[in-house]
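Here we start with a single chain on its own, the form predicted alone, put down as structure tokens.
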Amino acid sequence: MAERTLHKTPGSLEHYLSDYESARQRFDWSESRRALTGSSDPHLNLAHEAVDRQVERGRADQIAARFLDREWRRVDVTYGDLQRHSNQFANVLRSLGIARGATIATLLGRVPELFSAALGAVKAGNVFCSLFSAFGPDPLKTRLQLGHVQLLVTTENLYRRKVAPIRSDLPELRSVLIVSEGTERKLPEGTSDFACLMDGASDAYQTTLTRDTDVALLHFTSGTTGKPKGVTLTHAAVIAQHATSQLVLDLHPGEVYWCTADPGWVTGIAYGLIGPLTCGVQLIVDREEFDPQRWYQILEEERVNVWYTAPTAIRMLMKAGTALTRERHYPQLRHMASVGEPLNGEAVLWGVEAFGMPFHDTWWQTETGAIMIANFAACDVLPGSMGRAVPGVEAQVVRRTAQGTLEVVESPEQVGEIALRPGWPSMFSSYLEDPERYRQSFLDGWYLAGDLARRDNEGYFWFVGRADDVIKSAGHLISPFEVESTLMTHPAVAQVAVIGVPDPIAGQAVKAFVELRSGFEGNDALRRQIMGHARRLLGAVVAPREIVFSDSLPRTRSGKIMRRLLRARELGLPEGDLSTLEGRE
């Protein structure tokens, strides 16, 4: 879809990125560090930069985060509040005997207490881990054990349903703090009251002297088999998260910014908390789940300037219809970006139809800790493209030689694996308790991302698929994403996932699982119509041989469609780690 160019957004970082190549040549991570911290001192604390530094710059009374509940009640937390509350939590940790370096976790929704715990834990020199509140007891036990979590902050309801049944299997979990949900009930045995401990703690705290190489954050990401991967990020991650919040999300002090990602995922911490706070913006934090009308109301009434959301959410908004979008007005909205999985060109263009501007796709991973490839607000957008490498990041398309080494793919449009040259500040420091897996992620001086892409003459990357997702049919390499993007252009198609299935002649054939928009019935006539549409645009070799209509495709709780699960079920293979599957506990 992608050969149409959408031109840059007026008023963005044109002073820096209007000449992309020049910006890349001028960029220096050490300069980014000095711009953030004011020095090149190796002692760096992520929470200090996100909060205390902003207070030092005169933002104590500025709203840092506005929390919205179901009844539209607003709770505003200033930068000064965040400083005091995070200081109190750091003092609580010390009063409970939690030593520096221990892992602190939260099992909470989008509430102010999560922010206090996250920032306070990191200030105290501890490792912070945010767990998704919809996890059931078994995935929680796995993560709490693997992370050696010593203190957990949660609610009474979540504790009784999910933690109490596994508490005896968690000997390292020394303390559980309960956040009130407004009910007057007796605390569960073996827990303490979060609010009481906070009230009794001093709001003065000297941030623990940490180095940029000390671990600050622990995130879990699902593996295809076995237990989830524990990914560690150091305090230096804040340098890249700050720089990309400016260069990619185009954030400016005092603006209103809404990241819809849950804090249980890396995006919800990196770009729903840390990076934006270092830019001095006001965060919008909606405590409710996805609802099109509610989302449009938030964009309008909260006067959102910059919006960062997920492709699945965008496609669900498309499914609800553009008429709903146009019931409201968004004069303050000036930049929209996407994260989590590749964004189809159709969704990019829908942004222009619905809001008068495109969505800007971004690519990164939990392991990279920050955005690596992006469509910048100040640069032209090619719908369906991942964009170009962030200044300071060396990204290439590579392939393995017969000798087992890597070579850079020089020919434009040739498919290979995305590789990044280590050296950016937010690169992960380990896979927890799995050094061999970490070692295998690097080869010949490159980090191998596991994603396949091609790169055009202008340096734009185009996603092809995960290395194990690409379909090999009759000698052709077929990108599931390309087929999905084409099927999305049919007016009946709301969501789609494509996999390869065994074929006795071609080796593999393309099979598509399709969710329909409302008003369409999944029958043979529509199936033939969609197949014909795909064959006209893709050709018979690439188009699906089979289309199956589905009421709901399997997704992770962050919205990614789980192709590997579709493939496993289709082929009768082990389903692997399902702890992040939507609707599963």
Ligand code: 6R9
Given for the second form:
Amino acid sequence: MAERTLHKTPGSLEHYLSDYESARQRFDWSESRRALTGSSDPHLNLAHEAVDRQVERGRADQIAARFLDREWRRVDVTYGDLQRHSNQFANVLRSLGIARGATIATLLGRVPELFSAALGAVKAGNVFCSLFSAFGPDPLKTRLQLGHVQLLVTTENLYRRKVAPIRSDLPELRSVLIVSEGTERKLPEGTSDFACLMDGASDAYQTTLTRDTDVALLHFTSGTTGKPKGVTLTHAAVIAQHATSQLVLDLHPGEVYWCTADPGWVTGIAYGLIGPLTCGVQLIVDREEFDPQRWYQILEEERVNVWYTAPTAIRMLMKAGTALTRERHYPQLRHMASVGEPLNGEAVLWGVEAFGMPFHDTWWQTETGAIMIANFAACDVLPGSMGRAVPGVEAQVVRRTAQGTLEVVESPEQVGEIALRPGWPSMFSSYLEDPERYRQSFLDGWYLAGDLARRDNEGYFWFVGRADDVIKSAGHLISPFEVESTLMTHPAVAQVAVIGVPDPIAGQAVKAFVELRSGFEGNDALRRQIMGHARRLLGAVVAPREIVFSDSLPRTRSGKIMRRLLRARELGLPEGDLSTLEGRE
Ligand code: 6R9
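Return one more block: the form predicted in complex with this ligand, after the form predicted alone shown previously.
Below: every chain and molecule of the assembly, starting with the one above.
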């Protein structure tokens, strides 16, 4: 655990969160709901709050989102535009005979049409699902089938490559709308032109009366057994997404905010679209892929105030070197946060070195629908810790007893599973067509997240690993993350993944796969040096017994290093559903 505490960002939400305990006590979700909607109307619509409510509050002409393309062309969409476009899309759905409640999906890059479709579908009382545009036909087929998707919005190119080959397996897919990319050819058979339908539709639409408990969003998440899980979130999710956008991301109206997550993943919708819009910010949406120079240019030229990104990206920026960071200036930047995978203390501190402020780690899952644990802008940051429970969220570390009940782990040294007390508004409402799996996620009045952690006496959570990733060696529970964090402190190490491999004596032994920083050569001398470093800092029991150099560690498309795949390869086991693996289509 890190010994250093980084002191809070001055000025941010001080009035609210500086006294964390009393903020928790005062917090009440029904008040958040009222603060969001400004009323106690029993109807609630997630997209209406994100768009129409903002227009009501005088933001019609304010930029809601700025899209950047490869040539640095900017396309600005105002809140007024978003309202008109989402209304048009809602009317298109009705004109095509799509009934309320049916699922609408997009298979698109980061383009304005994705926003119109997402918000329009939800306003119309439909369920919206954003599919990651780099998925290939097989994972798409599984998801489109499982989601019973009736209408898909995509491009001609994506359609021809990925959807046309599986279309005959999708009898429920009634309509496909094609968004033009300017490379006009004939519309593929069985599809319609998105722009044409939108032009013909009225831009007035009275938001369908939906309730808190109606499903609004469908996200797919990867299961450990290999089959994707369809996670449904209700309209009430917007209450938590809004509250956390304020409390954790510290978003204020009119500010510039950049979430680097793709809308094909939950973060890209909850915090790349819905939550921030309910705060009246201006979103930055980069259509291009990761590139250090480009990212620094965006932070500087777009005058980004708040930045929400991910550990892999941060580590890649670290790898590119702090000199590059310093070529530009970011006087507007005042808050940086991270999510999705363990954020090493090293990376938090690098934020201070490179930008003059730490990255604030946040923890949540598709199933939780919103941030649950966080380092708050107004509170001290403990590097390496995920932070404390969000007000309104009861989080604990628990373990199973022999009686099949749960008990809260009191000792800060003891590892247990992260458990959340149901009652926060964005909790998932089902796993599609898998009520059994849903039921199994709850025990003894808690939702079990499947992540292992420790909780210290101040209530800070320290990530240990996925429940199935932790290594047991010679009776010791070893956190791959802990080993990785230490290996990361070696100057030659750029990325690292640690898994447990079978060992006849110790049960499991620790094995590390290391990606080196440029300029280092993976030879025996370096291997011994890193090994010595790890032994010294971790002790011989915890240090890796074996280190292998790898040019590129397998990652999911959302950037997580796939320990599971490394382990499967190591053990010669089937590799499972690899549909989210980087570089495969
Ligand atoms: C938002 C998102 C959820 C899983 C989660 C955990 C891992 C997320 C983390 C983290 C360590 C953090 N995870 N945040 N691990 N530190 N700050 O990523 O949702 O794609 O469903 O993944 O990601 O294992 O259980 P999702």
